[in-house]
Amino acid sequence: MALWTDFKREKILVDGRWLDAGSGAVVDVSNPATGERLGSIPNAGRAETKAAIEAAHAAFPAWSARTAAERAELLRALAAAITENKDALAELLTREQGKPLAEAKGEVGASAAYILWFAEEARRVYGDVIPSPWADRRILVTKEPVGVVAAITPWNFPSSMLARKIGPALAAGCTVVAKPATQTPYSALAWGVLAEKVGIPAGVINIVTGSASQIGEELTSNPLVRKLTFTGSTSVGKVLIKQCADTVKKVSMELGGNAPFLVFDDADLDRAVEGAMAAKFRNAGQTCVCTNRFYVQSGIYDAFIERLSAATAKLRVGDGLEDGTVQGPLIDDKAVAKVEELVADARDRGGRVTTGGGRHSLGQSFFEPTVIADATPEMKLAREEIFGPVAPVFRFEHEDQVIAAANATEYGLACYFYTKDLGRAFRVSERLKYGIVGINEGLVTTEVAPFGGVKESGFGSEGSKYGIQDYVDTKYVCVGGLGL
């Protein structure tokens, strides 16, 4: 059986090569559970990834020539080698990241199941035959792979944002250099392993940590590089936005989000309970579609305070690695010092904590699941995106004052609403301006359907038959003097 130690790596992974930065530069990687230090891995930086560039563009060609059906072979050995696996895997995330080791599970599970997807997505890149205007001319529609992709991750999921970006990539016949988050780079690295183990091709996947300002410079101004995807925050996505502009990379960007989780009061209240806390605590609350604002309709409000601060009290805090643990420690303490200010500005602003509202007695970045009652739109919490463990419900009125509170904001990623009105369910969907919408469900992402928001949560799709459509360009072929 495979230990977590097998996959993990402390080298950069330029074409085929394990490699330290050419400064000899580390950064430390630490436990959020514990504190404790893992290792470290190098700082790399624009020399680094231009090489990794370079690399990859040198490997596209051959890469991109294969059939489409041996890339899928290579997709689904790897898919098969995560799975077999995914016990080491989600330890080595877990104790990276700090979500409970079932989550981690699932993550890596679900990182399979991107790569699986993406293997059968692989020889479904259609073109067309245009009917032609012209007698004696043909009009051919082809797909072909954008060339060298640049994938930026963040620490939250750091496998199966990945594996979003690598698979259609890939199954498309582009070549990628990624680029994780500093908090959490084994699991990307143990990418590179697994690719090793399975035949994928020297340059095709390389990966580089460090610097996320000079990696990203050199990413966003390289010409070889044709496509940017990134998951992470707003504020930096405009950023990479405009780096790739001078360029004019294909982009894709999926930012951050304040998904509302509207319960009206024909909903099924323990079905609405349940969904909540799917939807609020996987992670700790640290996903971009995790609920940020919860509305409740005035005629169920209080009895959904008491049951959604009843469960809330029972989740058992502690380190991910631990048998029970349902919620683990946020990333960092910088992480910890954002959600006590938001929970305090909101108690100023006449919040109502029902169930826990500091720091957790575990110490370290832990911190204790949170219900706020009597929340308002002045709250901070109300505007920003919270990325903790803490549950602030507003009451509601009318459906109109509702759908106009839950679309007041520039964000638009996820949301979630509960009811049992066939008519309503259709009627709120349609009027909610975001991406994903779930009804009567707390916990709705799949591989097999489109993952992406609107407004400044971004564009572009992950998963599904469109995920693919990102990595490759469309070309317009005329073939004439047939004499027809």
Contents of the next structure:
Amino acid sequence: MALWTDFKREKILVDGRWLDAGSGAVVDVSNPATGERLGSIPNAGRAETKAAIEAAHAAFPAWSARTAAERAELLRALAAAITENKDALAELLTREQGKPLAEAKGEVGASAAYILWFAEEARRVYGDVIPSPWADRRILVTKEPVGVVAAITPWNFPSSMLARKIGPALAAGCTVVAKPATQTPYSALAWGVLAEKVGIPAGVINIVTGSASQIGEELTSNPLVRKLTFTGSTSVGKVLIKQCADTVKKVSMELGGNAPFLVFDDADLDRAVEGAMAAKFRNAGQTCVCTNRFYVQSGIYDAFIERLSAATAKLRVGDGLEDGTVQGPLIDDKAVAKVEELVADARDRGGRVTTGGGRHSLGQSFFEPTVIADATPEMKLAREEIFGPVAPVFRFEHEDQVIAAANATEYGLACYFYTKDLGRAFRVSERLKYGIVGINEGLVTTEVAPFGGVKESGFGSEGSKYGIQDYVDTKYVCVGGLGL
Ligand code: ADP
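Following the display of the form predicted on its own, present the structure of the form predicted in complex with adenosine-5'-diphosphate.
Everything in the complex follows now, all chains and molecules, and the chain you saw is the first one.
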């Protein structure tokens, strides 16, 4: 049986070769639960990234010329290899990222599901034949892979965020240069190990680690890269969109969120609390679809606070590798400092902490699962992404009022609401300016549905039948002179 160490590569992958940075410089990677050094990764920059792009460019003609069925077969083998090594990959993920092992296994399972989904979609990249306005001409529309794809991914889902970029890219016939987050590089480098294992040709997947700004500059300015897919913060996303302008790349962006979670008086309270726990505390609140703001109607406000606080107080915090842990550490001390600041600001502005409220006695970057009642729009956490285990709960009276409050943000990724009234379900869903809506559900992500935001949460869909469209160009072919 494979061990997590079998997947830990302390090198970058360029054209099928595992290399150090040209300068030999490295960056240390540590386990956020223990502070223990896990290893290092090359501190690569522009030169290594350029080499990776050229390798991807060289691999593109042969890879895109394979039939969709051949590419699908390799992707299926990749999905099977992930599943076969799920435990080892999950342990690696927990060690570098901190999430509980059960969640890490869930993420690795989701990675396999995304790859398998796109293996299936590879054969369904259909074009069109359009009725021609000319008697002697025919109009065809074909879809072609865009070429070299640059993929930049964050630390909160280091495995599955890359799966939903590598999957559609390879399925469409594109080749990839990936840049994972420096805090969690090993789950991404493991994709290189797995790709090699199943026989994906050299150069089809390249992975570089190191200086985000230098690697980013090369990926965005090199004309050989035809698409950038990014998951991360809105601020970095804006920089990357600007940088891509000069070479007019196709761009897709999965950026920040500020998810509202609305509970109406007529909601099933047990179900709402259960959904609230999942939508708030998964990955210690460090997901872009995690609830940032709970809005609860006055009739059930006190009952909701009581139940949410009781459930939150029961969450077992600890090292993700320990049995029974449901909340691991935050990614680093900077993340804790930000959450501390938001909680302090909420307290200053009249917020009532009903459970938690500070750093956890375990030390490191552990933070107590926290609920703050009497939240108000003046608090910073009403506007800023918390990205931590803190649940502010606002009170509301009317539907119109809560819809306006929920939409009063530049973000538009996920939102959730609970009601038993069918008319309200449609009405509210249609008025919420978000890319993803959970009605009476707190966890909605799946490979078969489109994941993506509106407004400053980005554009493009990942997963589903739509996910592959960002990786293909549409070509119009006019066939004339048919003399019919
Ligand atoms: P977070 O706040 O979640 O760390 P970031 O947007 O900072 O989100 O990071 C997401 C990914 O973007 C990471 O892989 C990070 O290294 C990368 N990144 C950060 N800054 C830049 C940049 N200037 N250019 C390219 N990539 C960047």
